[in-house]
Each structure stands twice: as C-alpha cells, then as structure tokens.
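Here we start with a single chain on its own, the form predicted on its own, put down as structure tokens.
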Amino acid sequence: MENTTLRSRFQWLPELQTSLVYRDISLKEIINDGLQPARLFEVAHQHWGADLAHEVKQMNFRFVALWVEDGEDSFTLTACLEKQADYILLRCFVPGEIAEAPSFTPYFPAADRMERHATDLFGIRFPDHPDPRRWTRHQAWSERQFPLRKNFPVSGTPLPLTPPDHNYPFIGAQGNGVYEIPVGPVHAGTIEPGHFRFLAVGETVLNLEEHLGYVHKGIEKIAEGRDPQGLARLAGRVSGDATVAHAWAACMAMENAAGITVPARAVFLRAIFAERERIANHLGDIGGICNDVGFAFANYQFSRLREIWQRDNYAWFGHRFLMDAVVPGGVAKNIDEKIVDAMRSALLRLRGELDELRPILENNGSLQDRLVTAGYLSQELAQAFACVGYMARASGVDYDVRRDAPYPPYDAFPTKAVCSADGDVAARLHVRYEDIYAALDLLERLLASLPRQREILAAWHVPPAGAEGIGILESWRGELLCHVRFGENNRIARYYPRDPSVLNWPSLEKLIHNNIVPDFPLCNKSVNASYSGQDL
C-alpha cells in the first residue's frame, strides 16, 4: 500500500502562519541545524495549548512528543508534531514562578500521559488538563519533590520503606453484574510489571485502565553529566528489545548536535543491526501470539527461529541483542566477507522456513477463529491516539519513517511499509509477518550495497554548551524520537527518549472493549508495548 500523499517539505507552513495571525499568535523560527529534519518555532507560553493546539489540530497535525527542560529561572516546553512527514518543534518558555501552561491534551489525547509525566517529575501544571491524576508519580517521592528538576539529587531522598501505592483513583462503575478485576503489577511468566484494572460484566470487558511506572529507572536523570559514549550505553538500555533503535536515535541526536557525519559503511551496518532487531522481535511475538491461544507447535517453531537468529547475532557481533553495537560516530562492530556470506545464507534459510510456516498459520481454523475480529482498533482511534508502527499500520494508518521521512541509508533504499485495514489481532500478526519479509529484502539489498571503505567510526567533535540535536527513526515498534542537549565539557545536560510504546499503550485500553477477559493476554501480546520504554 504505497502512500504518495506525503513528502510536502513544509508547503503547509504559510497556511499555518496565516491561521495563527488571526489568533494574534506569532511563530518565531529559530534556525538550528542540529534539530533537522525538524524545524523549530518559538511561541509565547500563554498561547501554548488552547490557541496553538486548536490551530494545529485543525490542520490535521499528528502529536509526536512533549518534553521539558529545567533552566535557571524558567522551564522550556517543547512539543513535536508531524504533518505529511514534516516535523516541527514548538517551544515556549514558562517562568519558574508560574510553572504552568495550557494543555495540549484536550486537542491531542496522545499528549495526556506526557503532560502528566511533566507534572509529576517537573511540577509543571496544566490547569485545563482533563485528567489531573498523577501518572508517573508513585509513593517514593512526596508531593513537593520533583525528581527531574536540576536541584533534585540523583540519589533522591528515599524513605527507609516506600509506602504501598494502594490509593490510585481508578475509574469505577456501579450496576448489576459489574465487577472489578485487578491484574498485576506482578504477572506470571517473564513480562515486566504493570497494573491493569478491568471493569467487566460476565466475561465482557467494559473498561480497562492501565497503571504503569513500576520499572521507573530514572533514565532521564542519570543521563545528566554523562559523556556521549556513556549516554549511548544508557540509551541502549531504555528498552532491551529495542537496544539498537534507542542507541541509534541517541547517537543520531548527539551527532546532529555535534555536526558529525557518520561513515557510510557504519550507516549501513546500523541499518543491518536495526533490521535484524526487527526480525528477532517479530519472530518472538508471532510465536507468543500463537502461544496465547494454545497453538504450541507454532510457538515452538517461531521461538526456534528466533533463537537461531539471536545465536547468529552472538556469533557475528558478540551479543544476542546487539547491545552496544551502535556508538557515537559509527558502530563498534564491522563485518567481513565471510560474515556477509553467512548472513546471506541465513536469510535464505529463514525465508524458506517462513514460506513453509505461513500456510500452516493461515489455514488453521482454530487459530484464525481466535485472531480475526479480536482486539479491533479502528483507523479513527489509531489516528486519534497517534499510534505508530505496526499498531498503526494494522489499522490502515500508512506511515513509516524509513519511507516517509527517510534518513541514511534508507533514503537510498525505497522501503516497503506493510499495511492492513482490518485492525484486529490477525491484522497485526499479518503486518508483522510481512514486515519480516520486507526486512529480509532490505538486508539483502544492504549487504549487496555495503560500502567497501573499512572506516566505521568518525572522530568526535566536542559540541558547544547548549548544542541540541534530535533523532527520529523507525524502530521495530514504530517511530522513535530522541532529544539531546549538551552542557559544558561534552557532558549531557538533558536526554529525552520517546519510545513508540508511549503512544501505543493507550490504544490497548481502547481495543479491549467488548472483548472477553480471557482474550486480554492475546490482545496485549499483539500490541507488545514496552513497559521499560515507557517507564523511563
């Protein structure tokens, strides 16, 4: 499903500026090469939210991310939005004595949790936010402590014993036969902790509410003061199953800020790592979806294929998940012709096995009965909640950063973005299956075009204090954004990663409506949002 409506290159900008003039809002563009491909605009903080958000909503922008920086006497709020594959950064400065701004959430539901995160960790208030409940804040911090402010110590001021978080005000309901089912935060199996509160009648789900944050690691705080190599290692641990993508995004942001050009061979190797990460995760999740409906044979087969794939990673690159393979200025691992030949043979073997397994999945009536129509997410809801990656594409939202806002080396390789309009678990499995084939094609083309130059690491240039950069790429889960600002002496002053899961988690609360409770594991696995990636 080729999308030919994008690639506007900011042709809509005059229309936006004209519409803002009628509201007496002026955008001041700040030229900053480190933030490319986005363009940066400053706006007065009193116009943040209602006025500004209303206009960009009217022009069908997609909300991408929001983050805060703590200055000496003010806070900097930056929102990233996308339209027709063009990214803009809207920025305002909130005086410290005020510490509040109008909310984007009434216009962009996707801003909800990011603004609540800013409230919990920076103390920024959004008076017109429709949901004033805390989100990231648990009981380890008092109401007057804001862990991401500069004056908050890295080690915090922990109590001898953190009180239990038992009073979160979940949405309730009353009526004949309505009851609550609390699930988690500790689950059976190996998944990470997260609490899910169901309201149900019989087996039918009326409402689901998530409460996350149990694996909060202080990533944003402990990034401060690191050098570029240290930040890349930290970024690779934001979410272990997306270690390549997060490390690449962080390096991309730092390299943009420092004005560093990565050697061509290293860029190709980064894409090879990223596509291998994509395939490994899709193999595991397809097996997991089959496991959740009792189709053990398929689970064994896809788990076996994933294991073989990751053993090859270890043999060729020294790590099953490719952790620390991407470093500032390039990559840590090179490959020789022997590995190239071995990888090509492995691609052929995997393609052959997938060809054999596909009809077994497609012709299994019991499996299809459980997957088709389960966990349906409409295109309208996917767009309203700004879903990304296979979640969005399985609901007919045709967007892929590799194709629509391409970055090297994808700008030289037309990339197939697999879509489906069906929106159910079966569609998400189909998109992932076809994603593997598309990634195999890409790997073959990347190997065939791998630059011969052996250089894989550019010399690092220390950026000036205040330099900032942005990285936007397509991880295996979808669009991933990272913002980095440098301080003095090559040290990180602010690191903000926005995992695709932050945008995809809320859709799980929507697609589970009117499904039966026993299908929740199946629906959850088909989404497979990262707990760690959202619990920074």
Second form
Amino acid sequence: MENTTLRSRFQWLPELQTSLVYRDISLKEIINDGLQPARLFEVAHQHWGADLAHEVKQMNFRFVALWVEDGEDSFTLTACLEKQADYILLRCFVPGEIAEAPSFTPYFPAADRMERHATDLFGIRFPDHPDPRRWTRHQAWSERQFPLRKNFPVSGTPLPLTPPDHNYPFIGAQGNGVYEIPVGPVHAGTIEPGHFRFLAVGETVLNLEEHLGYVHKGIEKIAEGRDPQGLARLAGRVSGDATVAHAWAACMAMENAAGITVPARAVFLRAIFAERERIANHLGDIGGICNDVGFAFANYQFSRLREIWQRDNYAWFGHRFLMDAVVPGGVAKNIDEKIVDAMRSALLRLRGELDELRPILENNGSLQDRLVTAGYLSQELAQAFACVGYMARASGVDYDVRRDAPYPPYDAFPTKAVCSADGDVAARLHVRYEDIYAALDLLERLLASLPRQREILAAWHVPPAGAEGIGILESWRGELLCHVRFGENNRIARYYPRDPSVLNWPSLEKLIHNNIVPDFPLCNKSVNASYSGQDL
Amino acid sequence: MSLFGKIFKTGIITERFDAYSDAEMNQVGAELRRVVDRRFSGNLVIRQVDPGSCNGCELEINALGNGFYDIERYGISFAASPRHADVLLVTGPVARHMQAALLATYEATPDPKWVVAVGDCAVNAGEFGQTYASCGAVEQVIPVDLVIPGCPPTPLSLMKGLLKLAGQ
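Can you switch from the form predicted on its own and show the form predicted together with its partner chain instead?
Okay, now the whole complex, with that chain kicking things off.
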C-alpha cells in the first residue's frame, strides 16, 4: 500500500517528464496559485490521449476528474490525476471546429462517465472511447444540442413533455433461464431516482447496469453568472447529505482563485461542521444497512442517535444539516463557550452509546451472516475504478485527503484513516463505525484548540476575470473535487463539482456480481452513492 | 452490553403527546391521529416521489420514521407503490428527465388522491429554477393540493403539513 510513502511533493515529476520526452510529449508548466495544491501542465492537443494516458497509467496515477470549459474558439480539457497525494492537472485545448479528443477511458475506466458527460453536454467526441452510448443526456435535449456551450440558452428549448428515455441500449444476454429485471427510476422506498437493469439467473445477479441522469437539473449551467454567495448556496444543494462538504469545496476553490485567506476560527468551524456531517451520515447509514437485512434494533438505535445529533445541530447552528453555514470567506455561524461545552458532553455521550452498541452488532451472528462476504469489492477493482472514501478504504486502498494531502485545519491535526482489506459490506460498515470514533477524536481536538479571535469572515475582493481555483477535500463519502473559474465582475464562468459518487457508482455494478438480487438493497446501501451528486 | 440490555436501558423514546414537553409536537400529533382516524379510517398512505431533489428532503421524510416521531402511530404509513397511496409527497424541482415518470406515478395513483409539494424546490423551484433540464416547481407538471416549504422542512413542519392536508 502506498500510504506510508506519502508527502512526496512531486518527487515523481522528473520521472514522468523523462518518460514523456521519449514519446515526444512535453509538459509545459503554468504557474497558477489558485490551483494549489495541484500543479498545472499544458499538453499539445495531438498528444492528449493514448501516449499520455499510457505513460501516466504506467506510473500508477489515480484518475481523479475530467472536465471541459468552453473557450471562444476552442474547448479546454482538464484532467486531474493523483499520485502519492500530489495532484497534477493536465490540460489541452481542442479547436472548436473539430471538438474531438482521444479518450482516457481505455487506460482509466474511471474516466468513462466523465467523458460521456462531456460528450452529452459539450459535444466533445472521444472517438476511441469504448462505450459510445449517451450518459447524462436522456431526452430533454437533442443529440445536436450541447447545454454547457456558452451559446446554449440556460432555459433551453424544451418540449411541453419530455419523453421518457425508454430506448437506452442496455447490455443484453441470452441463454437458458436468463432474465432481465428493470428497476426504477421511481424506487420503492424514500430514496432518489435512478434505473437499474439486472440480468439474473435464478436469484443470482449475472450483470447489473446503472442508468442514471434522471435528476440532472443543470447545476453546472445555472452556476454560470452567479456571484460567490450564490454559488456557495447552489453548491450546498448539489447533494443535500454532503451540503457542508460541497459548500466548503466551492468556497475553497473561489477563495483560492481570489487569493483570500480564511480566518483561523472559521477554518476550524468548517472542519467542525464537516465532521458533524460525517458522523450524522454514518449513523444514519449504519442503521440503514442493518435495517436492509431486517435487524430493526440497529435501525431504531442509530436513527435515534442521528436524530439527537441533528437536533443539536438545529439548537446550536439553526439548521439540522448545516446548510448555508459555509460561505465565501468564512462561515455564517459562530459558537460561544456554552455551545463548546454542550458539544463536548454530546461527544462523550455519543461515544458511550457507540461503545455499548458495537459489541451488540459484532456479536450478532445472524447480522454478521448477512453482511460478511456480501457485496465483495477486491482491492484491484477498487483501484481500477479509482474508488474513494470508505468504499476504497474498506477494500484496502488507504487514502484520505485529510491525512494525505491535508488542508487547513487538518494539516495541524493528524487524522486517523480507518482501513480494512475485507472489501465486503461488513468491512464498509466497520470502516464507517471506526470513522465515527476518529471524527469524535477530531472534534474533541478541534474544540480544545479553537482559535479565540472572534473573526469568522474575511472581506471578499473581486478576482480578475479568468481567475480559476480548485478545492479538494475529504467529504464523508470521500475525496471531493471542485473547480471554479471567474468571469467579469465577480461572476462565475464555470463550476465543476466532482462528487465522490461519480467514482463510487461504477463499483456497485461490479460488487453485486454473484450476489443474489434480494441483497441488492443491502449492497446499494453500503455504497450509498448520491444520485443528485452524480447527475448534477 | 447485550442487545436486550441496551433495549431496556434505552427505554421508550417515542415522544408521547401527553408527556412530551414540546407542546407543539404534542398537539400536532394528537390532532393528526384524530383527523386520520376520522377522515381516512385510521390509515393515511403516502407514496414519496423524488423527481429531482438534492436528497435533503428525503433525509427529513425518512426521519419521520425514527423513534422520536414514529409517524406510523398516527396512522400514517409509506407505501412502495403509488397504487396503494392516498397522497403523493413530491420533493425537488421536477427534472425534465423525471417528468414522464412523475406523470406516470400520478396517473397510477387511484382517486381520490392528494399531491403535497415538499421543500422550497418543489414549491417554487428553489435554487434551481426552470431550465433546459428542470421543469421547476411540481405544480408545473401535476396539480398540487398543499405545499410544505423549507430547505428542507423539518420533520415537525412535515407533520404539521400533513395535518393541514388531512384536515382539509
């Protein structure tokens, strides 16, 4: 595992440059402070794709994100890759007339959906892409319309009724006893919509295909033209359960672009909000996972703990999910000594409850019987699909942005990242359980050294047109990346959030193999990827 | 600690109308029970539909089932199929990609039926508005009988909204 070799600070860069020279590819570094901690390199258009992808693949980079910007007469393609907790941005310019680029997907499966998203929204074609089917586009706009191009109106040209997307070419199978099960987009429970197509024999799943994009509401498009406060509000609604993380990442990107330093107390408060969000979600999901195998006791207990936790959020910060608590330049909510004390005792109480519940879950044979070996994801697959967060860590891929590429305040608080090599639902539950303990530790330490200055909001100053910034942080689901570019007059020209779900959804298609169809809700819950965060 | 030990130690947390100190919830709960008994023969069935929310509203609707609110004790339950439902609880702006699915769900719900738009996005399109990808508020697609604003509405305001609906 790579975790022990971190903090390399680009020691691998000379090796990469040398290997690229052999292929006549040169990386031209562009110094851009807004993009820190990543470094930006420009690559000639003709070198994008095969040769470049081959070399970075050889050097075991992890694929992080790919996004497009519409320039005047060309498109800007940016790919983000990570190695030993250092991030590089590779960028090329694609002439608008051709709008064609080689694909990263044959080398990095994780690039698949991001490239198809770019095709559907920008009209950039990737001729060597192994899966030419549409992804985000259903029927709300035609094959020849590209909503994220600057000349496409935000209101679009919608039909009175958008037809259902019933002719998506799913993978088929033929054989004795093979049958298809279509599920969704409206699911049986109180959850988000998406479509799943199972191929099964008896109860065993042969193949699962996801068809998402149902809750695409044009977030990237409506972000354009907003002011920083407006973008932070929108970012907080990319995925409601990760509202703090998304708002923080967007603010981090905007602050980097504008060169603004956030007051120390606000930085601590952001981390307190983010850790509280992490704990709330883990509590709810642990109960949910147990509930999906009929262990109602755990659902009752953990939903109780989650409710208490959220009532505290409401009492102390005025919102049960802490929406709109993170704002550009700092935070909107401060805390006083009374809240610090109350929060401390709440941490102790929750720790006590978790200590009591842990042996009950661990010693329950019928629960473990359902969780152990269910939904197994190997380390190889987790790496191949570039999984992040608890999905990766439960399959032995030990990476956590808070610890490995720390940003304030985590740079001052070494964070424990919990890892397991088992790869099954039980491992994901275990990792998340221990993650709560780690977050409780962190909260205690953050409260103990909370800076005393009362200032929680830095003055905003308008960044020059064209300024760009990046935000990379560890949300409760895992690594979250956000890119922002400013236009004229403090207005957003481009917003691209990459929710961890984009990378974790494809692994669900893999880990379900050889499980039974009735265990799908369990496997799905253990992944708990966001539909809204992936559909945008 | 053992499983049964924990159960006994936790006790009953469900907030009782008479004992709970929050007078508001006390009153809302008792009233809800009465109205559901009288007008819905003791059982009001909800089908929740998300045609575009950010999932914040879903979390709060789910919270209605936790031990504190335990909404089933008032005779309100959630169904997997619209064919079993009296009420559609719709969240989010309606994504154009979900327009047909929402209409089909509405059509599949037997009369008499009621539609409740839950959350600011469902009520007035919220942060997302009406775009190439979003139809905006729920009433743009199906008729709405009641709105419950909030981003997201708290479980208590959801209960109050349902009370208003049942009492109409």
